[in-house]
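Coming up is one lone chain in structure tokens, specifically the form predicted alone.
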Amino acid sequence: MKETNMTNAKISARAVQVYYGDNHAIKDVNVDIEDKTVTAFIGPSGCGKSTFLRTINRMNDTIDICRVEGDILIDGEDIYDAKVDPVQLRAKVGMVFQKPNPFPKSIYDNVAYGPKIHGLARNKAELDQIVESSLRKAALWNEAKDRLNAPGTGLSGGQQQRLCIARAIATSPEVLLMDEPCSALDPIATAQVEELIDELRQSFSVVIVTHSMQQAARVSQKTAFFHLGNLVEFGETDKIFTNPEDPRTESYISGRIG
């Protein structure tokens, strides 16, 4: 892998193992994730997709059994550090689930609830302003500006997912995580999600772990192919998608695995 990479790479890891107490669930994946694109995560159930996303916001911190060893750089910097605070470490790498899970709070609490925390605001006028322009940015503002006060859990589920994107950003992260983020949702609600996600690009960098192929071929500039907790095959989406290096990779590509 070349160092040079090291420089432009947003996320960068290195020689990472994820274990669930005997299970090998990750096995020596190196990659490096840049800045301001989309980058798909595909592969059979179970093939480590999941696990491998979480260990860039360190969710897997919070299940015993689970141990990770290698390098994860956010910026060059180590975010296993010991000095590092994982809650401090989320605000900066927002995570979007499978099933939209709004707080049982108002659509406004839902958004303020990250600033709040984390003294993002030093008045309710610049909290108004964030809570504002992350429903802007999650392309929910025109639906929810007249009903803040309502229970977030009364919108649509593909509202409630936007509200969960625009809960994930008010922190002002600078990657976004997303675990499926669409598999709980019909078409259209779908279709505004992905078209969210191509926005969403020019500020962050995102990284989406999807069973869809079609999904990764239409919102994504990269993709990572996980096979067996090994990363198989990483590049530019079109090559993996029209012409795959790895006899892996175009045998789930043509539906022969997975």
The other form holds:
Amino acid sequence: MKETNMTNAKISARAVQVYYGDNHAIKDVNVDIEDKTVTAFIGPSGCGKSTFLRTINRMNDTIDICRVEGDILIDGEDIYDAKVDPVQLRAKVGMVFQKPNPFPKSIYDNVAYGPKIHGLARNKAELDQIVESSLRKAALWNEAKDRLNAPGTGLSGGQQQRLCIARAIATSPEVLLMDEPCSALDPIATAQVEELIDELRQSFSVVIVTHSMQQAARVSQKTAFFHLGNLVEFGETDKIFTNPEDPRTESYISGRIG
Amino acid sequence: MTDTPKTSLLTVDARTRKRNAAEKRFKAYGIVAIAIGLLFLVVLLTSILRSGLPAFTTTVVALEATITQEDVDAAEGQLLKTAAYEALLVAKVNEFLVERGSTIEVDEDFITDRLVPKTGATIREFYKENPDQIGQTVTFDLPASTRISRYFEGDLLREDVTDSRFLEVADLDVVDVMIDAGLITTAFDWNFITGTDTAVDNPGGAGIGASVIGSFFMMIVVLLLALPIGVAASIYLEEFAPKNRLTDLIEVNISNLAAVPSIVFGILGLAVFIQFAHLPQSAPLVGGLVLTLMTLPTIIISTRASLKSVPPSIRDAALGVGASKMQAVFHHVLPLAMPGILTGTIIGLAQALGETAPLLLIGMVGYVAREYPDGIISGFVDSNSAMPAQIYTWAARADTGFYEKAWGGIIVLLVFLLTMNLIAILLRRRFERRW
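Counterpart to the form predicted alone, namely the form predicted in complex with the partner chain:
Once more the chain from above appears, this time first in line as the rest of the complex follows.
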């Protein structure tokens, strides 16, 4: 596998190993993820792409048996350093999950929760401002502005997922991780979310895990192919899909394995 | 092509028939089980109500008296002041008997010992408090003696009466005249609700009020200790504690503690709180502490179950936006688990409210609660009884009058339990509505 060494790297992973108990789930992954790009992680189920995604904001810390080795640097700082508080890290690296998981609270409270606990707003007016701009960025403002006090769980699936995106970007993160954000959505909602991802690229570095190769091809500039815990190939999306270097990548995207 | 015959959907084959029959049978078993349960409930409730409701009523004798200032002055001038007032009643009753055409004449002993015991004090009290009523005609509703009230209610038959210092056969003639005139009636016995326990020879005057207060203070102790300790322990074990052998051991022990007989907690309470810590005996504080020990496992188990049932995606969502673990728990998980926690707490409290065995060992059973506590502090530390202990004490007494009181006490206890459940349901609704 090729050692990538770009100057514009937002996230750099160096020799990352992840173990679940005795199970070696991620094997020696090295990758550089650029700022203001969409990077897609593709690969068959169980290949470790979600696991790797969760190491980037240390969500794996919540799993007792999970152990991470190697370095992951964000802007050159090792996020697994003992001095790093995962709470601060997660404010910087937002996450959107596979299943829409709004809090059972109002739409407003869902978006306002992050800014509130991080003290990003000094007063109500500022908080309103953050909520509005986050909902606008998540393309939910027009649908939600008249029902900000309605429960977030009362929205449709696609709206809920966009609410989760709004919630994730309300803390002004620098990186947005998305773990199969469209797998529970219908094609129309998927199209809306994909459009949104493309817009979010202006402000964030977006990393998306997806099972749909068409989606990876549509939204991402860079693609990483994982197989059995190895990062098999990483490069420009166009190149991965048209002219892959590794025979395993080729078999996967042409549908022979996976 | 196979040679199986073509089957029609319009005919039900044997296999399907069998399955349908099995389903019908199962439904029937279920209905029978529910019917049996309901039957027992109805039997239980009717027997409790039938035996217990008389405890809430009392037989009163309405005696009219017109006592003038001279009468009062004369009575106050005597050595036995209360007896003097009673003597005034005797004259009045005899006047009434002559009016009704009866030839019997009653004496002071009949009034004071056998019809309405110890009334002189009541009457004297009344005129002291209402001096403006002197000279007016006043009707006193006086509690009848146990035997006369039993005769009035039909529990005691004339044939069974033998002359004694409590009742003479001749008295019944007077009583009959009074019943005919409507002077003896049944009234609601407020004294049973508000009163205190009495000595073993006076079941009529016994009330459950003081023990209700005792139970109330115990429940406050249990709620204040068991709820915070139980919830804090569950949150720590469920959300923060590492999963290792020690926590496994703790977990197994908590589950086992929930099954320990309550009398064991009573012995523990006796040894630790009374003999070692020298806390006062029979005090609701000690009772509350013992019941707290007993209630904790119930609250911990139900709290952990309801914390577990909160979907992990909520925790992920909170952690994902950068909430700390504690914020995730207190802002999101705990509110969602609240209805379950409340249910567990109320079940635990209800169990504690009805528990008698541990109270036996710390001295609350058998304590004759004759006084209300003076204040909040004394409510916790002064000796008192509790509702189940009071019921147990009454049921163990020889006089059948107390037996009736015990049933009545059970009704009061059940009303308490229903109220607590109602509060729990209302609280749960409130919490659920927010989501």
